[in-house]
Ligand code: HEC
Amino acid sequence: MNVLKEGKLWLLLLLGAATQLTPLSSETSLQWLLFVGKFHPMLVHFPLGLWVATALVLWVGLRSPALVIEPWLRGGTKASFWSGFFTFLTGLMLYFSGTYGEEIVPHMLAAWVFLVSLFVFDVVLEKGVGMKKMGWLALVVTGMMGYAGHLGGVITHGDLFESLPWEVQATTETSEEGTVLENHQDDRSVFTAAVYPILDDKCLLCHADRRARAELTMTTEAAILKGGVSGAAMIAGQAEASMLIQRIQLPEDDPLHMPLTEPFVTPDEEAFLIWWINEGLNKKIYEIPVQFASFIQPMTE
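How would this chain look by itself, in the form predicted alone?
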């Protein structure tokens, strides 16, 4: 193995080891990590596109054996690897920032395996094995790319299968039985009358307009749906896939648990927030189920 390939192997080992490090917590480092990490969404398209193009070249070569495709394969594989390497580095910065939950770890590991598979593909290609064997190996590389991309999509957009129409309908159907108020004179929204007071007590110290840690503001429903550097803080109708609920459910000594310090969200408040995300967005307080009536704050003059 030549020096360049040995160097690439050591880089891969270092990247793999870095995924096991603990995220940083310094405010100064956080700003730089988030700045570098913002390049990740842009760079991530390069290794994906380059590898798809390389795989297509291989497919053409398998269909037309007379064509000389090896230089294109080598160039495409190397371009895919190095673009993937720098993309991985920017994603690693987001991990170190501590603004993502535990779901980023399997995504990183899958992306690392994708880079390793590209490295193996390159080594095997240099040995001059048959194109059919390279085709099978390319399927493995493509599979790892697809799996890593799927895990990245789950972080950004939630689980694809939880977005199936019948799943969404099942979680958003609201029972008419047991809604709380017969007096409709108070037409405040659920968010204003019941959710905002919880967030004000537990979240807004770090996530108000002027104190938007990780660029996340939680003063309105729209702002929470928009999210911050880690993506949407909640997904309408999908509480369990929402980062807001996931962070609350982490162990209290976990550095990613929210809020960072007491007072923590109580089990009853958590249950109410889950109902709100699944069924209560844009609703009025007279539509709140009876068991959550205690969260309604009195109107103030």
Contents of the next structure:
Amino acid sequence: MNVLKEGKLWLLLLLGAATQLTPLSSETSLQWLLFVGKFHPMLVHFPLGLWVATALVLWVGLRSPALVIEPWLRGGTKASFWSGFFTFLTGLMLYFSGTYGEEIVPHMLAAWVFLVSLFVFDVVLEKGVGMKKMGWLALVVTGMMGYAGHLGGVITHGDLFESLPWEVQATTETSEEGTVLENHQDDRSVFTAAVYPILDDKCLLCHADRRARAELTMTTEAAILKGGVSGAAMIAGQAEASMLIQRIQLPEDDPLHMPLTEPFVTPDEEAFLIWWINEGLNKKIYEIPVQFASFIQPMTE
Ligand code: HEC
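Could I have the structure of this protein in the form predicted together with heme C (HEC), to go alongside the form predicted alone above?
Time for the whole complex; same chain goes first.
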């Protein structure tokens, strides 16, 4: 092995070790990590595209052995590796920012294995073992890429398989069962009937289930009280001291303003959320002051 190869191996081991570190939580480093991490979703297309192109070259070469494809293979493999390497670094920044939950870990490890498989492909290619064998190895690399890519996709767009028509059907059926029971007496809590719908619109995209940014889940009052990486997101009776309200009240161009993306919380909604934290926790909807009554959503059948 030449020096360059060994260097790469060390880099890979270093990346692997980095995946074992724990996320940071200091405010200024967070901004930097999130900034660098912003490039991840864009960069990720390079290794994917470059590797697909490289695999295609190999496929063409296997079908027409007369073609000289080795230089293209070498170049393609190296380009895939290095673009993958830098993409991985930006992904690590997102991991270190701590704004993603545990779901990021399998994606990160799979991406690392993909990089390692590219490295192995490169080493074997230099050895010159014949194109047939390279073909099989390319399948393994492609499989790893597909798997890592799938796990990454789950983080950004949710699990594709969950949106299969029959899966969606199953979830709606179970949630319907829950509402039928309470259909005739409206003693829903303030949270369920009025607060949740607002959060659902404005916050839950990033603060529920598998996308709990900063590990903050906002689907129940208890979860919001518990909070995320920086502790309680609200303090009962103290709306102005609650992070949830403070973040909403930041100027819209402040990077910490919540929600990160539109639609933003309207002044009326903000006033209602403030009342809810100050006085409305654990209350029933008939205790909502009239000026906020319009926030009560009709019961769904
Ligand atoms: C588009 C995604 C997105 C939306 C929508 C969103 N957030 Fe966030 N939120 C984040 C990210 C990313 C972080 C972590 C980075 C940060 O602290 O700014 C975060 C962090 C937070 C935190 C700090 C948690 C902690 O423990 O550090 C609070 C509080 C918060 N969000 C409240 C809200 C509220 C309230 C809404 C809805 C009005 C909302 N967020 C909507 C992405 C989002």
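Residue numbers count along the first chain shown, from 1. Keep in mind the model is a prediction, meaning the values are calculated, not measured. If you superpose the two forms and keep the largest set of C-alpha atoms that fall within 1.5 Å, you have the rigid core.
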P289 C-alpha moves between the two forms by 2 Å or more, core aligned: yes
Taking the rigid core as reference, does the Cα of G135 move 2 Å or more between the two forms? no
Rigid core superposed: S230 CA moves 2 Å or more between the two forms: yes
Can you give the CA shift of M243 between the two forms, in Å, with the two forms fit on their core? 18.2
Enter the rigid core superposed C-alpha shift of A194 between the two forms, rounded to one decimal in Å. 3.1
